[in-house]
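As structure tokens, one chain now follows by itself in the form predicted on its own.
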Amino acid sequence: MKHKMLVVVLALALILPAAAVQAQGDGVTLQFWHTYNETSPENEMLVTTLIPMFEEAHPGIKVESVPFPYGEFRQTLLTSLAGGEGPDLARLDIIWSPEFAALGVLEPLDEIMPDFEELAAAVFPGPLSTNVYDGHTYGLPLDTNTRVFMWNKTLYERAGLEGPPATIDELKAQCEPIKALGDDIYLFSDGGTYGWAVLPWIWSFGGDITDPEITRASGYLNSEATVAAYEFLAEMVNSGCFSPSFLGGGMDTGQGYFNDIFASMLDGPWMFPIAEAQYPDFEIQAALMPAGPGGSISVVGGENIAVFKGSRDTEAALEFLRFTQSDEYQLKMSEVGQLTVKPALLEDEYFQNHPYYGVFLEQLQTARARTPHPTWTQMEEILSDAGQLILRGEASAQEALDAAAEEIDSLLAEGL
């Protein structure tokens, strides 16, 4: 692993200086790569409102929006950069920022932006921290979010349930009434055993992936609390309480929720604009993650924006980055489910009177970020594979997590 990463870094080091010839002056067209779905409200806001707003204020700069499917984006970036191509700016999942910073392909904003400290002081410290690697800051937060417990009022009422569970034990008790509605109705669903799906359960059970210093997984990933979280998930899936979608494939979680098949799910604020556009008669109900021994803890999501070395015009790219940090940009994207990263804006009338952001802001008080380490992608593969073994009954939770902890220990020992 270390050798492969070194090869990539050396290849990029050779390519980037040649690509760093900037197109100074008027007439530059920047490429902004991102993972907004082309038909989503977020993409429409970006393309039809925000980019035109920026271009009107900056006549010499054009911005080309380049969307990619999320599942392909990271590898596409790595491949493009290794081939001497790539974006001027990109919207990166917060968990990818340390990895790309370690590869040496991102501009250190704290070194090249005279107004960096001012911009950094205006955003939430937690999301900002995901841009830090080896003492420098390589991006700024673009949006933040978390997952909350969304429950289907129609199914709950049909099952005679009064409302959402406050605890994991209460959630478990809701299985029998929901299953009484039919074998094809499930209490809860999610799409796999990747980190975004399982971390809220691990943390709420009191478990973890590594020690706080991110030096080892042994004693944490295979701890009694983490094992208990996986045993709970396996029990719920195998009993038919939770959807088999946890094993991969099957019905899309959101589709099942909106069509009265899944009684609950964990999801983010973007689901509300989706419901408004596609299911106008459906009213989403939202509550905090059911609490376990470790509390009610969900996962922090969101994206950062970074400028890449070799940009066609670094100064122009920095201007667009500054625009994404403006009140206007942040408020407009909040209208389509992209929660602002600027705490000062929470005093704005828009947020004070908002119909659903309150529960997300409350959940963010305890939500945690995925392990901020350059090897997270490899760690997550190990985590996901272990989860599949456990939920399929091919290994006990203790056996699978002991082996996974040993793999992650080796990965962390190798470094980059």
Second form
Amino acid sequence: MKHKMLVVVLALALILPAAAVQAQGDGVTLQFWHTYNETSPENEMLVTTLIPMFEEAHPGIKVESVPFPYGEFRQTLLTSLAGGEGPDLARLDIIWSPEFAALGVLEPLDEIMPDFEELAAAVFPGPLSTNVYDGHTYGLPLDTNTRVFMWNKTLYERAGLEGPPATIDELKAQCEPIKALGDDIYLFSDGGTYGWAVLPWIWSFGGDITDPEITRASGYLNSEATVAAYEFLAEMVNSGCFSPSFLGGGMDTGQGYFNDIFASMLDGPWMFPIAEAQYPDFEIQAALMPAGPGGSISVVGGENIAVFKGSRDTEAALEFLRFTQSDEYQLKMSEVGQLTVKPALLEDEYFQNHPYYGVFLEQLQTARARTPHPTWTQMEEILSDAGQLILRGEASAQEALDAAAEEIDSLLAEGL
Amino acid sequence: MPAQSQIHARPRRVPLLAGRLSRPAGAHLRYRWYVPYLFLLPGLSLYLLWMVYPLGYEFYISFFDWKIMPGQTSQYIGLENYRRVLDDKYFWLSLENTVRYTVVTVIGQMVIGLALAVLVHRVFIAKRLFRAIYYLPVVTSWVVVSFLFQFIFSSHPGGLANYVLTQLGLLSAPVAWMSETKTAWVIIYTLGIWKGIGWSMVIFLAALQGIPVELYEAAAIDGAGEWGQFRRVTLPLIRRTTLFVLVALIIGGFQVFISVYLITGGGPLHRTEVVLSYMYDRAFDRLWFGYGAAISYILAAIVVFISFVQMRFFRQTDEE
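Switching forms now, from the form predicted on its own to the form predicted together with the partner chain, please provide the structure.
Every component of the complex follows; first up is the chain already shown.
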């Protein structure tokens, strides 16, 4: 008797999970992997407002949001894809799109979406172009941003400074009054010598990384203007004007800015919602990137959304992708610091009267994107290492950049 | 050997007394050669599946320009990966760093571990408590203590190490521990030694407890002082233990990874890179899996070679 009971229980135990799967058989659960910041309102907006909105409009499709810290995301995604356990959709930093496209894991949207042309026409061409690899478009832009010059009013006032510098020379002149406030107060800070940090300086000095066709770095990365940009950074770090966080491992830039340790930084629109949530009394002051001989040129950031080959349900995934391109999604995300990629929306009252997007939209007029190339991650490592050698005074800017240019040349010649 | 022959001998000696009880269960088991293997099977199959198979597969991968994405084809390139690794300045730098880490931390762990073992051996009150306290770091998670060390050695003036050392007047200004190569090593070495001391202490302690007290008494009568007893009695008698600890620690030292990966990530400029963190970077960041596999096999060959030489050396001096 006992045995029979056991058999029945076991049999039931085996059947029940299968039945549960059966029950939701007509529906599909899509996995959406992203790096929306979990400690800022953008993730909450996605999970509590936007996804439910989508699910209500599309019965049978569920969307599971899986957030990752930015630093781990690329690698986690790569290994998961290799193991055949990737997501259906992901929000990719614009700089990763060419690499994933080159690996052959993304769906070419221009081939599989009948309404692709229509969607593509509704977004800014610049961010859209970051999805193009080898003649096909592997994603659509989700949000765009750039870094602007944010200054700390308290420190500026204490130092007797009137306002933000319009030029790099003016910025340099602000060092002395700021340093007078104390040795552990810095005029400016950034977290390292990676592209996102150094490119605004390189471009504003009139320098560059490669030729426009991305075939070689020699003559660009080691040009007089790029060398001057690095020499400026080295001088500022060594004289204690810019914080030693440039050498890595230092204090978090945003934290130092909010806590009156760093008088200025370059950062994106998401800092406003973060300030509102974590430092409600703090008033961020934003201005354009100080201009150099090359103008006031900042770096374009942003994310794309892409659908992966081997999705559980490609049609459903495309449906969610369409939803992210809708006015609703774009406007809601703009409320939490994710600037829209649809120019038509900027006519909207919301943006016309917006407290802080104006300066970003102005900066975006001249901002440039990091080299859209599948080997960018490797190029950036070379760039970042060269920057460290220069800032640590272990090589002259010319020497380090000559060597880096040569390395990037051979990388571009070899391909991925 | 003696243990085995006893088991075989037992049924023959006691057939009359034990009779029915012992025979059916034990007697014919020994005729079936495969029975021991049946008992080994669960563990062995896991070992084969999770250790031997991946190791073999990795060896195979090391001869390919390996592509991990489904649908891509990997190309056989013979020894090319090995040639490129041996030509890679960062590989040699990481190997040099690994050797230096091993030398520093193995000496640190052995000397301090032995000193603590001698001390704890002599403590009569709360011996277990001391043993447990010193052993505690060994059972903590590498990940957790790596993060803890990162906080302790924060470059902020208010970081624990900076604060305490400046207050004591040992430092004139706060140090950016993580961004300078030398100070980054100080953190990694300190962590490696601190975390390993407990293990070598426990092993040494066990060896010390095995030394008969009479030997010390005899040595004392012969006029040996404390130091003399330590040198002439203790050290020679814990030789084998010392060898064991040395070999095990060296193997462990060559495999240093988590602390480096989490504390400095190999930076700045790959200067704190060790072999495994470099392997991880090339394999999982650049997706050069064939290259990473080749690095692993080169490291494995080095470790096997060193252990072999050590064993031979000790056996030789033992025979003398």
